[in-house]
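As structure tokens, one chain now follows by itself in the form predicted alone.
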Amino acid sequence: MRLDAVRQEVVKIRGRRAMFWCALVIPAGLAVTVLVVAAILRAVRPEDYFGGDDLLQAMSAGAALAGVVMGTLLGAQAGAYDVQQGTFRYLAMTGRPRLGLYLARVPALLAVLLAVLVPAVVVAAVAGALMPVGDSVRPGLSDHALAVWSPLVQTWIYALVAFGIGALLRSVGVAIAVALVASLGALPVLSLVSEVSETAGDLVLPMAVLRLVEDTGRPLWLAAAVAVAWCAVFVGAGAARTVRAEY
């Protein structure tokens, strides 16, 4: 995989300005909204105020929710955009391998998502450290690390799933709709499998993601392997479609 190809894909994602700026502003905006709510509660109802580690976790959860939604949108768009616009055939005509062109989008997508989550994570870290703690505890280094890791890993995983869906469907609008339904509806419903069988539940993506961001008592290595396998299936299916399709 060529580094210049990855850079080009980053430029493409940033060039789709409406989606990029939404992805940048919405996670930070949701984190700030949680902060404003906490400040209002502190002034109006001090008994309900949450600060310190509780505030950090709430802001991180808000950033994770927004990150998953925007990661799904960006991932579906990255997977389908070039084919829908008819530009992928011209890229393939340059003689560069289709698989390389496809895979270059993966690190580019992950890098952009890391960048767009930075403002939300920074705001959460500063607020969690500076806001009065009330009945909560002051966040430590491990709390700050989790506040970074949790939104990032969730956003990356669901973005890769959406990316594979986009490459399979090759239509941005349809891919976004299907990816949102999958990420926010179909896949979470699969977590109900754990109510029937804990072993089977370990193989479901939402339960694996949950284990990656909090201690549920299940093996961490298994959760990591399951998450990687799910992402590999979707990205691999998109790669197969990209390599074999006619343009």
Second form
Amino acid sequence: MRLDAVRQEVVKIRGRRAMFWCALVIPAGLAVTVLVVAAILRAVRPEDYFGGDDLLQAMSAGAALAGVVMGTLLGAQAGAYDVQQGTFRYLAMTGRPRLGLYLARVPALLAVLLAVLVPAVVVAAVAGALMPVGDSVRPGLSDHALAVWSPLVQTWIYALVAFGIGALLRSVGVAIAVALVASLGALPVLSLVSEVSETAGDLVLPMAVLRLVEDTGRPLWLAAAVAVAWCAVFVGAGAARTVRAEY
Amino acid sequence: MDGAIIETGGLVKAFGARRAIDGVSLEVPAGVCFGFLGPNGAGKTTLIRMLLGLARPTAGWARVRGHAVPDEAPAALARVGGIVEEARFYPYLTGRQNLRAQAALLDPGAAARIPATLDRVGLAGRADERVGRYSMGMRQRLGVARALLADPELLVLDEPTNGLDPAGIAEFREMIRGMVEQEGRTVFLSSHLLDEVQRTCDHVAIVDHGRVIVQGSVRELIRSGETGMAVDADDPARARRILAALPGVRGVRERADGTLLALMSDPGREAGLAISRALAAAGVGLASLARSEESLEERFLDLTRGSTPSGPGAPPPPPPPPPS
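What I would like now is the form predicted together with its partner chain, since the data block earlier showed the form predicted alone; can you produce it?
After this comes the whole thing, all chains and molecules, with the earlier chain placed first.
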């Protein structure tokens, strides 16, 4: 995989400006919204005010939620856009292996998502450090690390799932709809399996993601393996379609 | 490269029961402009997609630059550029950014060729505008620029003059001829503009219902059609008898406009003089006398009118073995 090809994929994702700016502003906006709510609470109902590590966690959770949605949108678009637009055939007719063309988008997508989460994470870190602590504890280094890790890993994982769906469906609109339903509806519903069997629950993506961002008492290695496997299945299915399809 | 730059043998592409390409064996010499003609739905684009590794043949084989496609696509397509159906781009990126995206997949020198390529297609001044704002003609030019980025030995252009105005078409024709004559590239061009193909191409293949009906040089193809002298006389019946008796005249045909066509292989000045003298001697008035040669369009219509579609069960001709 050539670095220049990955760089060009970044340019393509970043160039879809409306989507890119939404992805940049919405996670940070949601984190700021949490901060504003905390500030209002402190002014009008100090007994309900939350600060310190609680504020950091709440802002991080807001960034994660927005990150998952925006990651799903960007991922589905990255997976489907080239084929829908008819540009993939011009990439394929260079003779470059299609698998390489497809996989070059993965690091580009992850890099863009990392970049768009930076403002949200920075706002959360600054607020967590500077806002009055209230009844909470001042966040330590591990809290800050988790505040970065949590939105990032969730965004990445659901973006990769959406990316695979996009490559499979080859239509941006349909891929976005299906990926959003999968990420926000079907997969969370599937995690109800854990109410019946904890072992079966371990194999469901949202439960694995949950374990990656907080200690639920289940094995961390298993959660990591399950998350990687889910991503591999979706990205792999998209790869198979990309390699086999005619353009 | 000497010899054939594109070769196919018994190439078949079926979509279910329908054969879009039905046993096509084609040989495109290197260093020429090769026109690929056919009515809509004849299978032109399907063949181009197979040559460019975008679709797999159902049967038969294809070689580009001496390498099998799609199996050896990286080697076959390394110095091939093309436009298939229409030039598609990222509309939100500039022309230059679009070319950079393509150059990243080509040889290391491709990015350095971008300014010269833009200049060549006349887009240097508009290269930093978003492609979404380009006219169709500008997109076609940018498509050619993208195809040239690979410094191609072979350019495959599918209906490349779509969207160009007459001046643009003339300019495009000059550019194609320059690529062939001055730079030694091979251009494989499909077009429904038969007049353009006649003016631009050296060789031609006519395809219909997925089959190549005829291929060869444009000149030979036109020569194999009806050539002769068109005669407009005041007494067509007598003129016809007189013309038929002249040496070198293979036959006389009445054309739709009421004039006569004396069929002859060499309708030159001598033949014209002979006809005018014979008619004058017989007292037949001559309104006009002109050399008549079938255009490629007429020849194309003659050839495609008689061709029959291949049924789904019709077996393709056995493919010759690929060259070793």
